[in-house]
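This document opens with one chain alone, in structure tokens, the form predicted on its own.
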Amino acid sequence: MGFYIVKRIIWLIPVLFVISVVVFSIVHLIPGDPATVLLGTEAADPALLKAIKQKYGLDKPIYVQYFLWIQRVLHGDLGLSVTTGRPVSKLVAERIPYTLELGLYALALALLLAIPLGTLAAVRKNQAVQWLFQGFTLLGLSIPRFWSGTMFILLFSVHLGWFTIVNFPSFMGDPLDNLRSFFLPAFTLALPAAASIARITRASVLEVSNMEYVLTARSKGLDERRVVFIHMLKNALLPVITVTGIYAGYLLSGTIVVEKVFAIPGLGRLGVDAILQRDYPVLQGTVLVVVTLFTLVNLAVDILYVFVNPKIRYV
């Protein structure tokens, strides 16, 4: 087990290298000269164009620019914002708590919805449960987040007044108010993930329900709830963990739309604003952090596999 974990961590190094190359290429894949793009309407001034190239090292060969950039990144320096002049690392540090809380909150809601509903749909064959399951998964996968988020704001915040989305207080300052403020955006973000995880849970529970150890447990007269939660659900969780790990990463990237709809000052909104303002250092830093988090989540899921099922052996 220890050897596998060490090997996966070592494999993470070339993966992060490729990620860094792709993220660095964002500015250089833009049509035209990056310095011209950064200057916008002021690019007609040759002296200013030369100064901005020297400031950002754009007058050096591309491979030199990359090594200088990655050297700064390894020291925690993501560059300076073109629009504000502030360090990108500080902008990211201010925004990342909102995105992480929103993603974790959404993941928790998705699991709380998906696992019970998927398990119930697998063990209960009556028509009402099946209709509920099919309706929930269909709506969850079909409705776009920007539309469902807007409808939730109109219904639960504007008309009913149950939730406030004006401010998002710190969790440490007021936990209940914090969770209440984040509930609507987290629920909006969680719905598609919950629908997919519920389908995987149902299929996995149905698969293990005909296994010999389950039939043996039932033949011994064990309570059905014990059979479901101890013998079936525990062994059906491996595929669920896989899809949960994948969606944990996608929830981080999915916050872009939700943060924009609910005006949450997170990484997603920071990235969108950077695109609109042509602030490519901020965009590079935001994408680098999000993609790195996505990679680390997948590593954590692979390692979690070993602890959930010790019978698994990796070569």
Contents of the next structure:
Amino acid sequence: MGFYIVKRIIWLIPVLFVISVVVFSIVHLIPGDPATVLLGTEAADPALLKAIKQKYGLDKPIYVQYFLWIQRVLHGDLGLSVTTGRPVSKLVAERIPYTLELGLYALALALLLAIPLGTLAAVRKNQAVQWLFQGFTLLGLSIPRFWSGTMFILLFSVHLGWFTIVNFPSFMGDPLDNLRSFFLPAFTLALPAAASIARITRASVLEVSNMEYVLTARSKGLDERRVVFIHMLKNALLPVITVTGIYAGYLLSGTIVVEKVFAIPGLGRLGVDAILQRDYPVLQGTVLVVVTLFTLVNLAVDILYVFVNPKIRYV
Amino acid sequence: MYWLLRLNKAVLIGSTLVIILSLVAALAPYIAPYDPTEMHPLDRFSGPSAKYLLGTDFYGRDILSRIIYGLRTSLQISFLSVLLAALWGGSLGVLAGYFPWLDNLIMRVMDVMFAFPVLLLAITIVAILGPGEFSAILAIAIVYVPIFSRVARGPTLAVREETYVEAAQALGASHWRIIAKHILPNISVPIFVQLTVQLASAIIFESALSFLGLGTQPPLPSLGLMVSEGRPYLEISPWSTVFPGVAIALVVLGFNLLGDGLQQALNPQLRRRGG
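Next up, the form predicted together with the partner chain in place of the form predicted on its own?
Next comes the full complex, and the chain you just saw is listed first.
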């Protein structure tokens, strides 16, 4: 097991290297001179262009440029935003908490919804429950988030006035107010994940319910609730954890659309706005940070999985 | 083709939805009541009526006509991108599964692609190519390549070990003949099912890209773009936001039902589990 974890961590090095090369290439792949791309204006002052070229070593061979760039990145220097002139590292750091909270909140909501629903659908065999469950999961998987989010705003904010979605207070300042403001965006983000996790939960509980130990538990005369929660659910959760792990990274990166819908100043919106404003240093920094976060979350999930799953011995 | 007999309700409802909506998209120029970009300044923000069945938007453009054309755009982009992904990914998967010396190289590249969050990968590609339909097609296709490569690799690995392949090799059949005669027939069904399943998510993907302003550009109609264009006027005229979303949900629902049903019909394991 220790070996697997070490191997998994070492594998991180080539992955992060390739990611850095891809992110570095963005500026060079965009048609046009990299210096003009970095300055953001096409008719820039020639003296300024020359200064930029010298500063970033753009007159040197491409691999030298990469090493100069990665050196700066490792020192926390992601360059300057073209539109605001502020350091990209600062811009990104300000946005991380919003995206992180939104992702974690959504993950929690998805599990709170999916596990009870999936278990209920597996245990209660009657037609109405099955239809409702199929309806919920199919709709959850079929409705795009940007639309469901918009409809939630229309219904719960505009018409019913239950949630305000104007500002997003910090969690430290007022936790309850914060959780309330983030509820609709997190719920919107959670729905497709909840539908998918609920399906796995149902299938997994169904599979477990045919096991002999469940039959034994029942024939011992155990309370049905005890059979379901202790004997079935505990054993059925493994596949659920696998899928949840996949969704953990996905939810963190899937916030792009939801941030746009609810005007949350997170990383996703920073990246999309950067594309629309052709602010490539910001785009580069955002992509680098999000992909690194995503990779680290996936690594954490893989390692956690080894501890949760005693049946699998990795070699 | 005995599995055709096992087609269930999901497949029937799903394929009906898909067929109807595809026909609507294909026949757009004949059935749309108005030109999708034609403005009617006197009828801005009108609700559903006999003249405009689903109402009009900010510019007084007919929402129903825009949805019909938008559906056409969305389906074209999603279909082309998934098809490209199936071709590229499928070929890579077959190569990886058939030639052991290529396996490690190809699958490691796919692993690195999986290390990128999908939507971010897509918007980065769009950032490089510039927003537009062509970029959207390429971006979605590249994102789906690793999925298809995995789907194609598994069966290829299994078939390669079969006795009949060994026999073909002994008879002197070339690699390409073996791939064409023995491998391709075995991977076509899983690839086809995956195509249906991924079409559903590609449609959501395409609409998300155009919602973010990175796909189809105005004034051309696209379902995701319509939702984002209607949002500022949500309170005075919800129609221009509500109906395009319903259209996306319906078409995605159709493909989801079809994909689920096909997976169940073709995968005995799933059926036994009642999944």
